[in-house]
Every structure is written in structure tokens, then in C-alpha cells.
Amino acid sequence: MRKVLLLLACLLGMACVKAADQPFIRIGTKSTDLIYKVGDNGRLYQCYLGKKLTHPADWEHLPLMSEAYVTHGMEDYFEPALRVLHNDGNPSLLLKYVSHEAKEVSPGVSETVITLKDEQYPVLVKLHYVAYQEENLLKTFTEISHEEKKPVTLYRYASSMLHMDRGAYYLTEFSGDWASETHMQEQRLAFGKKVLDTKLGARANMFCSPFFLLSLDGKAQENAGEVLVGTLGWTGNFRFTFEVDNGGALRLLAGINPYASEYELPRGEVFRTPDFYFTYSTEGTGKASRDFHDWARKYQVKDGTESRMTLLNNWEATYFDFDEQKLVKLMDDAARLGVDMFLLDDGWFGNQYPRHSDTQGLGDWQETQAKLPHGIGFLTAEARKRGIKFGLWIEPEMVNPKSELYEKHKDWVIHLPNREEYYFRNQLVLDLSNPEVQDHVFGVVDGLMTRYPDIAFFKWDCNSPITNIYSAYLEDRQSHLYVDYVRGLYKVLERIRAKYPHLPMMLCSGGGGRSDYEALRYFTEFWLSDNTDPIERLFIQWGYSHVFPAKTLCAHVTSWNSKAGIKFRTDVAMMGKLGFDIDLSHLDEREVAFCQQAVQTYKALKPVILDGNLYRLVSPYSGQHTSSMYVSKDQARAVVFAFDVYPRYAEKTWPVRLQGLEANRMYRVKEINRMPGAKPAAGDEGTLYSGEYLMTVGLPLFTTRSLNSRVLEVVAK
């Protein structure tokens, strides 16, 4: 025993020496510094987060803020990052600095790992920080492990804890409901806690999106001010806690929602939290968004540097009522439009319980013989004849009680064994904590791809939250379900990506019920909302654009809001990843000709829209007009979208200043994407301006015409 104590003392002494030799730990990008310091008591404290400090000598003047990763049971009075229960019943934990190491992961990417340890219990906590230099983005996550004889229970386990001490804090949340996603609401934080969270499980983001804006000292501005933009990479229950203490300091905690999720961690195993991503901008939310977009395309989104396919979906043209003849006709429409792909949506499967509505068949992934007597292979062949690709809708995590799968494998379903089942959209969720269910869900994709290798795309839906919360597989570990479900989903998606690395997939969840960057490692894009009214989409797309690049935002032209013409609807959809969900027989020849032209215009503009810099010029929240523009990375080309919604009669409109151009460069401005036969407005036929003029004086983009839209191409001379 004395030898063990002597060894422990030596280790602690080494840690103290390291703390004395290297008391500061700097984690930085080209624009931001996050600095920690080891205190005289051996504990780790945050002492700075903000604009990059260029003189290290100044670090000595930085005051210690709160501990880097506050634990429950000690002297802190506010929300902890970590709460554990040891197997002897003791709930305390006191973490001291042991060491840290920094290494280059790849050019421009570095990782710092800080190791903390308790002196009384063999619990180890590693704080990971990954810095993306050029993109000005930081990723942080935590690893928790122990060597106690019995499992340790984790009650809270944050991915990140950040501290700020400023005069005021303004939080913007993105909340809503089905078909009403990402309403932006800003509020000033006062003493106490503001929590953004979800307890829905699978369709976690239905009411609250897992991202936020935090503006310091004043309200958030597009092009000025300090703002932190953050999001969590977790396709399940999340929680962000913003707590202002009695001294006016703010602590920000991000991670899995610990609600009903106590986790027993066995000896030697590592509990890895999800990634928390954030950027710190001193130039407002616009710069923060562009940094997020650059990082996402380069490092996070599946095939983030590749292009995206345009498509025609059958859903609003047929709903569940279709057969081979109708689908082949729609493929003709797709070829006529000039899009890249035809996508077959819900309703193609089930034989004992044919899928004629959302009440049955879900889980039985065989083609309905009455609808598709020749199977999916016939459809992929017909698409190939027309020079287009074929995509397919699936919802493999879910099941209808009226299905063969439910009758054969009720033990695979998340449901309470002694209660009446509650259904959301007439369905239940399969238990992905169970490896057998993981095999089944992987088999849905693998089986279809094996039989029909010409399937070029999947739309992966997930329409129900987790209800009837009980796992037959987990037995006495029910509090693991919310966490292990998501981990099981990732295991499935890893298998799919490993076997089909170039298979693009759309992440769908009744609209924006899933929108996180961990899921987007496996999906090329996501479906923002089932609401495709173009006016509503202006707000929805504006909200998502704060964190996600255009190439991830699926935007379809549909028949919603007949008051808005086909041009207005199409122009709105062209600001994202363009698709159509419409029956061409409902359009006249002029409208069809416009759509054909718009597809070709969009394909020419894709490098600018999908990979360029976004500048949000006029917010839809500011009135009856809105405008955004995309600028190529070399600043040689831009496209400007402008929309008049319901302006007042004889309303005075003002020029809109463009952004992101080179002041000393000359640009030719021309209106494009006009209806056939329509003439451009005066000055929009190819007038030459300097970048300085366009950014200082601006252009008269808006009119007093209701539901009017314009698209301008800006090309350097």
C-alpha cells in the first residue's frame, strides 16, 4: 500500500512540474484563441476565449475563469459538466491536471488532448480539442474512463463546457414544429438557466434544432460584432445549457441530454461524448456561417466537395396512388425537365399489407406486386433508357403494427410490454440498440442494392419520435436506450458507407427532424421541411443557412402556394439543392419551358451556389423583402436572389449593397432565369459596375410587386 501511495505521489509531482513548466494551454485557429491555465492547486481553468492574441506574454495577465470541466459534488454552485456515482456510493469527483499533448492531424488541423484525473478514485477524463486553422472552427469532445472494480454511473457527461464573462449575452434559438421549422428568436440571457433540449429520441429535432447563435455585448448582427455559433453532432436527444451566475459570467454546456439516460460505465471502457462544433466570429453571423460552410464541405459532410444531383420526385404528383405506367410517365417528365434523377417516394412496398397509406406495410421491404409487378429493376432500367438515374425512398428504422415484420419480430420493437401502445403517424421505432435489428436495417439497404445495383440514391426517412420507451434487448439497462439507439444507428450507417462509399443519401425526418453534422457524415444532404410553400421556405432556408451550406439543403419546387408563380417557387428552390416535386401536366407550355431553362441555368450556377460564399443581404424577418447572394471563391462570379413578398402599395424601396466582391474589379450584371418572353428591368441587361460601386451604392433589387422574384448574375470582366 505504501508503494502505491509513493508511486501516486510521484505521478502527482510530475503533473505539478508539468503544470509549472507549461501553465498555459493554447488551442487556436487563425482567428480565435481558447486558452487554459493550470492553477496552483493543480486544477485546470479556462482563462480566455475570443479573438486571437498575438503576444503570448500577455497571457500572464489573463484572469482565471471557472474550471474547464466542472464536476458535481465539490464546491461549485452551478451546472456541472460531469456527474458520476462511484460504486462505493460516493458522488464526488475532483479532477486535476495530469498532462496535455498537441499534434498535427493533417495539414491545417491540429488536436490537443488534456488529461485530467481524480486523486481519490481511478477516474480519467480526457478533453479533446480539434482546431481547423483556416476554417476557424473548433471541435471538442470528452472521453471518460475508470479502473474501479464495478461500473461507475454517469448522470451528466457534457461534450463541452465554455465560459464567458461579458456585459450582455443574446441567444438566438431555432425552434418550431413539423412544417414550421427554424423560427429564429433572440432573447437576452439574465441570471439563471436557459435550456435548449429535446427528449424525442429518433426524430429528435422536430421542435428544436441542435444549433444556436450566442452574441456577446449586443444583439447579433450579420456583419459586425462578436458571436459564437455552435452545434452538436448527435442524431438524438441533445441539450444546450446557458447559465448566467450571480457575478454575470456565463457557462455554456453542450452534449447529450442526460434525461432518462444514466449510463453504467464498466471498468476499462471509454465513454466518448458526441462532438460539439463551434466558431467564434468578430465579424458577425455572416462570417461565422461562411466558416461553418467551408469546414463542413471540406471535412464533415459526405462527399462535401462533390456536386449534387437535381431530381424529380413523384410524391406530390401521385402520393400513394401510382403504378408502373404512372411512374414511367413521370420519368419522361424528368427527362423532359433535364434533371439528373427520378426519385420514387413512399408507397412502393408491402404485399400482405400493401402500402396504400401510412397505416400499414412499413417494415416489409418487398415491392407491392399489384403496383410494381416487374419490380424495382424494371424502373431502374426505364430510368437508364431515358438517361437519368433512379432513387428510392426508405424508412428502415420504423415499423407499422400492421406489418409482417411487427408480427414476426415484436421483440425488435421499442414498446412497453404491459401498456397499450401509443403510435405516432401509425408507427413505432425499431430497437437499434439490438445488434439483430442493426443487421436487419443494414439488410434493407444492402438487399436492395444487391438486387438492384442501379439504385443511385436513397431518401432515408424517420417519421416517428421514440414512444413506448422500453427495450426488450436492454432488459435492466433501460436508461441506456436513448444513447445506444443512436450508437446503433451509427453502426448501421458505418456499414453502409463501408460497402457503398459513393452512394448518396438524403437525410429526412418528416422534414427537419434530423439536422446534425454527425449524421451528415453519412448523408450528402437533408430535407429541411415538409412545408414547401416558397414564402415559408424563405424563412426556413434562411434559418438553416446559418450553420449548413447550400449543397446540404434540399429545396424542391412544388405546387404549394398557387398564388406564387412557378418562377418565384423555382427561384426560392435554386438557393439550395434543387429538386422538383410536381406534375408537369399541371403547367402550361410557357411554365414548362421556364422550368427546363431553370434546370440548365442552375446546373451552370451550381459551382457558385453550392461551393461559393453565402452573403445574407436582407433578412425576411426585416420586412416584405429578402435577398441573398453567393460568390465564387475567386470572386469572379456571383449570383444574387431577390424576393418581394407582400410589399405595401407605393412602398419606398432602397438599393441593396452587395458583398464579397473585389472593390477594384469590374463586374457585368445581368438578370437571368426570366420567364420566356419577359424583358429584364432597366439596367439589368449587362451593365458594367465596379465592385466598389456594387458594395457601396448597391442595386435596386426590390419592387412593389407582390410575389416577385429576380435572379442576377454578376460576372467579372
Second form
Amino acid sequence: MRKVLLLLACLLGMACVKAADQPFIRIGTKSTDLIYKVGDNGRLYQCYLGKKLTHPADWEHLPLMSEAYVTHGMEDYFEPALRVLHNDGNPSLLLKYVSHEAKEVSPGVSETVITLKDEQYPVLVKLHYVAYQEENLLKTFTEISHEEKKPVTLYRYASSMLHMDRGAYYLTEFSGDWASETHMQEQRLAFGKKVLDTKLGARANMFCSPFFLLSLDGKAQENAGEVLVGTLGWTGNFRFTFEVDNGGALRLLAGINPYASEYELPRGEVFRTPDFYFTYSTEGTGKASRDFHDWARKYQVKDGTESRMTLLNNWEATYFDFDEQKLVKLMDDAARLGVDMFLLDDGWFGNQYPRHSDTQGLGDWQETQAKLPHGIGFLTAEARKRGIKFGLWIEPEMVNPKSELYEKHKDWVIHLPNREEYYFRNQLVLDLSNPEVQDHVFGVVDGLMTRYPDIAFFKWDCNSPITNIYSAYLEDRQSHLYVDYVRGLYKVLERIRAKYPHLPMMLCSGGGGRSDYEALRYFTEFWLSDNTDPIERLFIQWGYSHVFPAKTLCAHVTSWNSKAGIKFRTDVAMMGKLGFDIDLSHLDEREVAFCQQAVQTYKALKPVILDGNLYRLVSPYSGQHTSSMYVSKDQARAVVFAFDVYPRYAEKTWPVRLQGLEANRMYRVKEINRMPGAKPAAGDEGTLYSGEYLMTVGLPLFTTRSLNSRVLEVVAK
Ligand code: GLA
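After the form predicted on its own, can we look at the form predicted in complex with ligand GLA?
To see the whole picture, the full complex is given below, headed by that same chain.
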């Protein structure tokens, strides 16, 4: 029986194989293997990470690399995964292998847990690995617990530690700032440490997104080369450390940023780290992204396999300056455009301190009587009359000092009691480590939903980092605040999801200040950036597309950079989850007609764009042209987007090879989404090509016209 079970486990790709009397532990997906071995000293070593090894007999030849989860205080000289201080003052930890078990969680998903323990101190560490076979994705996290009499202090607590030993390492980061998110920058790593981290608490990703590309032996390429793409599911301070040691080996540590966050762990309690997700591709970043998208839709994102609503948002059309009449007129616009929903943004609440600007009112979630005398109920009814849904903006984790909430509950606010307050966007963060505050934040959503059950969507904003860090609730455990804040947030989101399981919500944080996969368990989509200039968006969307599928990427047509015509702006937004944030009265009839048609075209293309495979064909970083395409899973339909930004005079353009089609199938190519009356370019009127031709010879997608764009539909005959 044991033999049968062992064989079954091997077949499932989560095998344990005995060699030289020490077990190998293989954590495998369809195309990747991560292999550990217990050394003669009883400690656990990583011995492989890379392309799947199909001959288990070879494992014996694998060199022991570094210890799997390096602890502080022993013989290692580089960055540890775990550093604890025991309550007798001893700072060391030595982990020995105890056992491991593997089980199938669901078809195609297996979990391996490796248990390690110190023989001197009763500290237990469990390394978890969840392998998604088809999607070639691994999720890892760690559980730390102990049985010492008094609390043990954790100073470092990585989710995951991985080792690589290659000729060269190239790291691509996605950094930036407000309105300029995800600038992709690649650098070669040499001896020493490169750290990507944030200390912002809330709005944690304002300067740096929690994901990266690590290319091995050469720079990252779209369709070739070995690359590890990783991201942390944590809506707070994160840290990735890439350290190249004296021997040229690289260790990668991913987890919560331990900065100012030493954590006292009481006996018997389990410290569970957030999840680190990664995929290892031997076919470049394109394949890695597609695997991430498939996994995210199927397993991670809220309602990941469902469709998404198109919408009209009033923010850029009105900012804070609106009344019922204006909103109803915008709902007329929404209905005229044919979108699914109207989204009311900031500025609808506060009475003692009406929210006429970002200086006041945050925290007081009652409609401003003077502005909306008939309340939200009137608006949801008006939306219903027009056959559209109604969505609402909230920012429930925050407070303006000029608000009734602040006056009533100063103890709920993160601030230093004995210093002048520092404000970011005139506001402060509520202390979500406090269960009373969690109730309050849950109550914002629950209260609105109870009063107005017709609300069909929330945009949940978070515009401030944590400043003036001090919690009245945590008393002498101040260093828990960054961590407990995020845990408190998850408790609230969990309650919302339990009560309103399919309520779609957009995650927003002053643009893309929050963009992680743990948050996306509770949100259907996120706002990438307050910068909606279509040229900038080409870069920003390109960046996020490395890890997130199109259905999570909110992309709105606005009036930023109207030098780029309405078609260009709409074509850019159609590559994500399409919305509009524009006053239709600023468009002429032809432009409105184009937008109406575009909404219908988009609706018809949703299964391809939102659920298909993304192929990034030409990078905006490579010059004045960019192109991406989406291919339906059955390869019967595709849509190609091509953009000319500011080409030089008489610049040479070149044919672009499509990807992801079937070589032996015939496809009809037609230019769609044209301005009313515009003719398709020659060769794009429904011409028939083989998939082979389209992928080998390619199409002349680019022109030398500035701010020009084209959308081609490719349909199998
Ligand atoms: C943030 C968001 C914007 C908008 C404003 C409202 O900046 O990113 O989309 O909602 O807040 O104040």
C-alpha cells in the first residue's frame, strides 16, 4: 500500500524519492521542478530550481545548493530567511528536517508541507508549497510557531527563499511614483544586495510594485530565455531581496518588509507569512505572463472567470463639482454610450464638513444633503430607469481631521499622540489593528448596502500611506502595526466577501498604489494609475500586464492628452477593462458615434480580451510603435492592437509577426473600430491569410502617422 501511495505521489509531481537514504522532495508543475534534499547533517537543502527533470535517477547528481530556509545565528554569512530571538536572549536557530507530506488539494493542485524544527529550542517551521500543474505556478508560504514559555521575537520572517546558481542575473523592477507607475527597468545584479521594498504601510506600492522579473544568464526576452516572475500577496510593506554572494550564487527572499516590524509571537500561535507566487518560464516573459493570467483567473482573483462591466465614471468629468442634475445627465450619457454602469466617485458625502474638496469630510459616509437632497436611493433608481447599474466610490480606511469621525474617535486614528500631525492628501489612516475600527470600516460598506441594496459596485480607494505611525490600541506592541494593519484589512474584506460574495469592487489607491494578488481575492479589478494619458497608459498597462490579466486592469477613456484622438484613447483603453471618464458633451457627434460603436465592439470581444491569451508583440520601450494581441483559448479569434506614437519623418516600419494562432488554419483579417466613415487600410478589409503567414511573414501594422492606432480582428475561417 505504501508503495502504491508513493507511486501515486510521484505521478502527481510531488514525489519523495529516497536516494542515499535521505529523501528528495520534489515540488513540480507541468514544466518546472523545485527539488530539495535532506543533507547528511539532517538539514534541508535546495538542490534544483528550473525546467522539469524527467529522469528522477539524475537527482542524485544534483549538488546541494544552499540551505532551504537559512536562519540567523549559524554559519551562513548572507541574508537569512528567519531571525528569531528566544526568550532566554539566545539569537540562534538551527532547523532540521522532521518530515514532509504532499497531498492533492484539488484536481491539478497539490500541496507539499515540509516541517523543520530546532533541536535546542521548541521552534517549528513549516514550509508550504502549492503547485498548480497546468498553470505552471507555485505558491509558497511559511508558518512559524514555538512552545517556549514566553513570546519569541521574530525579526525576519520571509515567505520564501529560493536559490539560483547561474552565470548572470538580470532583474527587472516596476517602479515609479503617483501617475507614473510601473516603469520597467532592468539591471544586472552583481555581488551584494538589491532590495525592492516599501515602507508606506497603506498605499504601499506607490513607488514600487510588488512584482519583478528575474532573468537568468541574459536579459529578459519576451519569447525566449529562462525567467522567474514573482509577486507577493500582501497589501502592505513588502520586501524582495536579491543577494549575490561571494561565489556568484543568488538568493531570493520574498516577504513582508521586516522594517520596524519585529513581531512578538506567543507560545502556540502560528505566524503565517503571506503568499509568494512565482512561475519559472523557459520561454521568456510572454509565457510567464500567460501562465500568471491563467492561474489568476482560475484560482485567485475575485470572480476571476466572470466577465466585467463597462462603465462611465464621473471623476474626471466633474471632480467634486456635481449635483443630482449633473449626475443624472451623466447617467444619460452612460446609457447613450451603452455601458453597463455609472460610477459615482468622490465628493458625495459629509454634512458638517461637506466633501467639496479633498480637505474635509472623509470618514462621514452620509450623503451631502445640499448636493444630493434625495440621497443615493434616488441615484440608484435613476440608474435603474436607464437600464444601467450604479457603483459608488468609498475610502473607508481613511479620515480627514476635518470630519465628524475624527472629532468623535481620535483614538481610532493612526497618529502620534505627542506630536504635530503630518498629513498626506490632508488625511490620516484609521487604525485597522483595532477590531472596533474593523467594525466601522465593514459598517461603511454594510451600511450602504443595507440602505441601498441596488448599489452594484464599489470603488475602494486608499489615498494615504501610513504616516505618524502609532496605534493607541496596540499599546506596547507598536512594532506590530504595519503587519496587524494589513491583517485587520483582510478581516474586513473577508467579512464583506462573506456577506456580499459577488459584489464587484475596484481596488484603487491614488492610482496604482495597491496592486497585489492577496487584495485581488477580494477585488475584481484595480485602477492602475491616475495618469490616463494614452501614451503613458501604453507603458503602464504594458508593465502591469506582466503579472495581471486584462480583466483586472481598469482602463478608462478620458480627456487627458486629447491631441491623441478619441479613437487612439479608446483603442488603448480597450486593451484592459474598458471604462469612460469623460463628459460626452465635449465630443462631437462623430466621436460619440465612434464611442458607442466601440462599446459594442468591446462587448463582443470581451471573451478574447478578458479571457484569452495575451501576446505582447512590440514593446513601447523599443521605440515609437507598440502592439499587443489577444487570442481566444480555442485560437479561433484574435484581436490585434497597434499604435504609432511619434514616428520620425519617413521612418522605416516593419511587418509585425503575430503569435498564438494555428499555423495551418486560415484567418480573415479585418480592421475594426474605425472612426465612422474611415476606410480600412489595404489588406485589412477581410483578407484571408494562413496562421503560418501571419506568424512568419507578419502584417504591416505600423505607419509613420503620429498618434495613430489600429485594431484588427482575426477570425478563423
Ligand atoms: C484617487 C483616485 C482617483 C479618484 C480620486 C478621488 O486619486 O485614484 O481615481 O477616485 O482619488 O478623490
